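The chain below stands alone and is given in structure tokens; this is the form predicted alone.
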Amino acid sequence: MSKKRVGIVGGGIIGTSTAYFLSQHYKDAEVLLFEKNTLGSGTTAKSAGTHCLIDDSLPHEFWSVRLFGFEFYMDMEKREPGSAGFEKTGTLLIAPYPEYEMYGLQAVDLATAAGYTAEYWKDPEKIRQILPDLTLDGVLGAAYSPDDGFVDPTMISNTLGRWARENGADIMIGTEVTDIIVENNKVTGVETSNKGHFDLDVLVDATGPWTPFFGKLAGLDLPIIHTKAEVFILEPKEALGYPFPVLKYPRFYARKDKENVFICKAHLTMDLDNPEHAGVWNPDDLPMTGGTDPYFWDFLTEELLKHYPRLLDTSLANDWVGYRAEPKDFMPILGESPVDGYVLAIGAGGNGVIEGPTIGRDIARYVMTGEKAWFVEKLPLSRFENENLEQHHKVTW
């Protein structure tokens, strides 16, 4: 019997957790997947890699999402010690108002029913034995869990690409798609930019932030737009002396960086409406380092002066720029398109490390059985037509 062959474009933490379930789990697939960079480069690279039980960057509806990447990650990490990069950390997600406490006690019953350890802690002196230099004023309390932490998204979609080749898995690097066969309204096949022509039956669109362009080569205006994740690496002018868990407040979060700090505005605050937070901008003349906003210093000076007024006294010690590609309701848009064989892993902007696992493998499951898991079900494509669509990420905070 002859194999499907699909091809996935985009080596980032989608593309590879694609091609690994594909390879893993499905024998009759023939996986090709195409990186006209190295594995792990693009926005990938950028992201936090925050990697969190106690996390408010998804509703509780998908909490299953979570946990499913969550373990997927401590699982590779048992079988193959370093291979995801996780750092231990604990998180400390602060609640400052009533809608954000409730989400906290929410993810602390849920962390907890699910056996890993959490709790909501009320009184700010056990606040405070986690990161004394916080300013409580007006503080409703905080979740805690010492299981959290954060990985290395870039060793992931390395590991992940090893792994598939390992399973047979094609894992071309340095090879750019450039056109897109379409004949009679299904793809036949791409053309590339150093290895000629590949016949495909199903070609998968996990490009990330380069899908507003890419999608075009096949007819599609996709409605993905980019927003700014701005990075500042913090140098405290003297060692903190106490170890640094992920924070989360509803406006940034940060992280220990080595012995610094990374900080970063939280995606879910990004004003769609303004051209210095949102846009469609091209991802190839985005620099390696360099390139934040003023806007941001300024945003970051007022909520630091607020919260964490210690980390004021430090140097900057590296700054970065990365496109989050996500459509207006910051939810991924996953499983088919108007033309026939092109499957879309797209739109998961700023929460790519919390869902690339359940992406790769429903998407998986989409393209060799035509069965469409729930998180596939719940974010078509088609979801766009409604103009009452439903914001899963109403943001409040």
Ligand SMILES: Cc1cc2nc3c(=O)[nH]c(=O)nc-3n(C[C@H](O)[C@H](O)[C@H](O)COP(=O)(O)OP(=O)(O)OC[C@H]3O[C@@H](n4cnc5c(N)ncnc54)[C@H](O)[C@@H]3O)c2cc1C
Second form
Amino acid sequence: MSKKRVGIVGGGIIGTSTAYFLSQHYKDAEVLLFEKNTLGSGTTAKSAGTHCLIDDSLPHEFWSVRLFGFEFYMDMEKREPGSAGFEKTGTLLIAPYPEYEMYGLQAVDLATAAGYTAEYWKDPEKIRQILPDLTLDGVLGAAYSPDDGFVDPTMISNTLGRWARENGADIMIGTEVTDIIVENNKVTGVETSNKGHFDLDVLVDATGPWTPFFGKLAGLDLPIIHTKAEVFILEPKEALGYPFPVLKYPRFYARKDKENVFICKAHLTMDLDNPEHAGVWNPDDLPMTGGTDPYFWDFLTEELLKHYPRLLDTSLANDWVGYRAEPKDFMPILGESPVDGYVLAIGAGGNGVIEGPTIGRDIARYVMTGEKAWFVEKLPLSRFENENLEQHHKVTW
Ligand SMILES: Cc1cc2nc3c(=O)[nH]c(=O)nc-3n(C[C@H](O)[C@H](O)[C@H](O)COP(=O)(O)OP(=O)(O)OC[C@H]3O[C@@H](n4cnc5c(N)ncnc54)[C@H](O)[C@@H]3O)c2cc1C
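Next block, the form predicted in complex with this ligand, ref. the form predicted alone:
Next comes the full complex, this chain leading.
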């Protein structure tokens, strides 16, 4: 029997997860991955990589996705220590209002039911034992898990790319897909910048924020908007003197970055109608570092003034901008498109790291068997035809 030739375009965390699951579980798949730069060098390289069961970025409705991602990366670390770059710091989610407190309480419930350690504290002294310098006026409580932390998404992409290669996948770096051949509304192949033409049975679009441009090569107008993810790395003038967990507030989050602190505005606070937050820009124009806007710096310094003034006694060690690929409901777009053989693994927005293993597993299954698991069934492109699009991210905000 001839193999199904699957070409994945994009070697970020979504493309490499898909290549890994295809090559690991489907011996009748011939897997080709095209990455125009290096693996994990796009949005994946700009990510915070927070790896948390206590987290507000993906609503509890999608708990199975969060848990599968979490356990997949822990299993990577067991198989090959360091292969996911996991650093266990714990998470502290601070609840300033009742809906958020309920969200935190449920997060603790879900994490403990899955066998992890998590607690909800109303006592400010408990919270201060983790972060002594927080201002806790008006705070209702905090959810804490020592099991959480952050991973290195570029390391994960490279490990999964290597494991896929060991399984027989052809992982091409420095190879751009420059054209998509569509005949009778069916993808039949691609042209590349340096390796010529490839015949394909299926193309998986995993181009992250490049999607609005890439889809046009097949005549598709894919509904992806960019939101700016602006990161500031703060270097304390004096060492903080305590381990720094992943810190979550509704409007911003922070984590350690070696001896420094990484801060970023929470992605679910982004307003797709606000040109300071969102638009469609060319990701090739983004520098690796720098390029941040005063708007985000002002927003974050105001938050720190309210909640964590000690972090203003710092200097700026680094900053950068990433573009999250956000559909209008902040959830990915998975599965079929109007062009046969053009499969979507796009729009992972601010959750691509935690969603990567589920998307990779479920897209591999869809491509090879036609079966749609829950995440694929729930998040088709066709949902945008519905005027009453479900807004999952409004659950807590
Ligand atoms: C500041 C920031 C913080 C974040 N924090 C988190 C977090 O804590 N947790 C979480 O889960 N998510 C987080 N995210 C989101 C997460 O990083 C993204 O959702 C994820 O990295 C997207 O991965 P991707 O593979 O879809 O896209 P990308 O990593 O952008 O990969 C797309 C790849 O496609 C390649 N490509 C494009 N066009 C072509 C072509 N024509 N031919 C060949 N190759 C092509 C590009 O070079 C690129 O490598 C964060 C994002 C940012 C910016």
